[in-house]
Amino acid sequence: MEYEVITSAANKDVKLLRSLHERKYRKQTGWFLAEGMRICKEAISLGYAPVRLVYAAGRGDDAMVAELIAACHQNGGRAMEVAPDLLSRISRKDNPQMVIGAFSQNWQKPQVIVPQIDDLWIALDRVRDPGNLGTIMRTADAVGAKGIILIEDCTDPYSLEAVRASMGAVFNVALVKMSEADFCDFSRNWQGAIIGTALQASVDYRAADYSKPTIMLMGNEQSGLTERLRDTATQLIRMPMQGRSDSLNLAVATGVSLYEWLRER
């Protein structure tokens, strides 16, 4: 197999890949970074081939790396062998993974959200932490949720931090963007349950009705759901608190709720 070897940090593809750490360049290009063999192989298994691939010098003959290179080439992309210092520059980590891929983002239109029995979607209101969002994507995939609705100005699910935390689930969970107004309009025609979490709720999460097509509506890490979004909920639930804490981390609360939904299946 022929290798393209890159040795200069001034190389245009190296600069392009480094720029994908910034949201504005991810938006401009429609690409994002995924780091590590596991995530890149997961992408390929789900039909996503990298548009750019960089891998550690001397690893081109590794069977798993060769598979990624072949998929990249078949997709019309470019695969490049780079020195460890360039991998570090691209990943912005001192100990980068062996491979880093750039993939096309895959946003879905709201029309994909069609209520069917046993369907589950998660709606997140202005989630700020990429680690939380990545963990929620991972948990959503684990319970078989259809996807995630990101309301208003959420953190980018295609940031490297969110992609890392998702452990590849970013490739297997549909992502939809909506404004608060659009979600409120959408909710009026949703033929199922919208279950929101709120400190003001009186219903224990274990007593909620999860029998219908469900949207699990979760609020911002600091302020929770807005009043307007709370009003869209058909049920508001709470988590019991036995200690001094009055709330859970967003990813934890979402995980608890999703697994209660799964238990009811």
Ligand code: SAM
Contents of the next structure:
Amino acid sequence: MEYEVITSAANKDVKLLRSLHERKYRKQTGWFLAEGMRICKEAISLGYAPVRLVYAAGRGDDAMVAELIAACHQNGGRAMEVAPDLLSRISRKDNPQMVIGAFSQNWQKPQVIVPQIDDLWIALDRVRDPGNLGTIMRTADAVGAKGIILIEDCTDPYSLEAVRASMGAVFNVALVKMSEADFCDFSRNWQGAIIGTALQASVDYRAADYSKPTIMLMGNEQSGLTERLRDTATQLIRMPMQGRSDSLNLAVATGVSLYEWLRER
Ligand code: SAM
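Having looked at the form predicted on its own, could you now put up the form predicted in complex with S-adenosylmethionine (SAM)?
So here's everything in the complex, that chain up top.
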């Protein structure tokens, strides 16, 4: 097999891949980075081939790397062998993974959210922390949720930090963006439950009704849910706090409520 080999940090493909650390360039290209064999293989098994693939020099004949290269080529992408220091530059890590892929983002339209029995969606109000968002994608995938609705200005699910924390779940949960006003309009016609989580709620999360198609609505890390979003909820639940902390971390609170939903399945 003939390989494309890149040795210079000034190479335009290296520059392009490095630029994907910035939201502006992810938006411009519609691409994002995913690192590591496991995540790249997971992507391919779900039907996403990398548009670009870089891998450590000398590893092109490893069976698993060869599989990724083949999937990349079959879909019209380009695979390139690079020196280890270039992998570090692209991933901005001292110990980079052996492969890094650039993939196309896959945003869904709000029309994909339909109230089917046993369907679960998670709506996040202005989530700020990429680690939280990645962890929530991972947990959403773990409980079999359909996807995540990102309300207003959220952190980017396609940032490298969020993708890393998602452990590949970014490829398996639908991602939908909505403004707060659109979510409020949408909620009026939603034939299911919207379960808001809020510290002020009086219903214990174990007493809520999870029998309908559900949207679990979670608040911002600092300020919680806005009043307007709280008003869209058909039920508001809280998780008891026994100690001195006044709230749970957003990703933990999401995990607790999603697993209560799953316990009732
Ligand atoms: N100071 C914020 C407030 O007043 O809501 C705390 C926000 S908390 C860190 C982030 C989100 O996690 C909340 O908006 C809510 O969705 C959820 N959450 C955290 N702890 C909770 C609890 N004990 N009960 C219900 N929801 C909780």
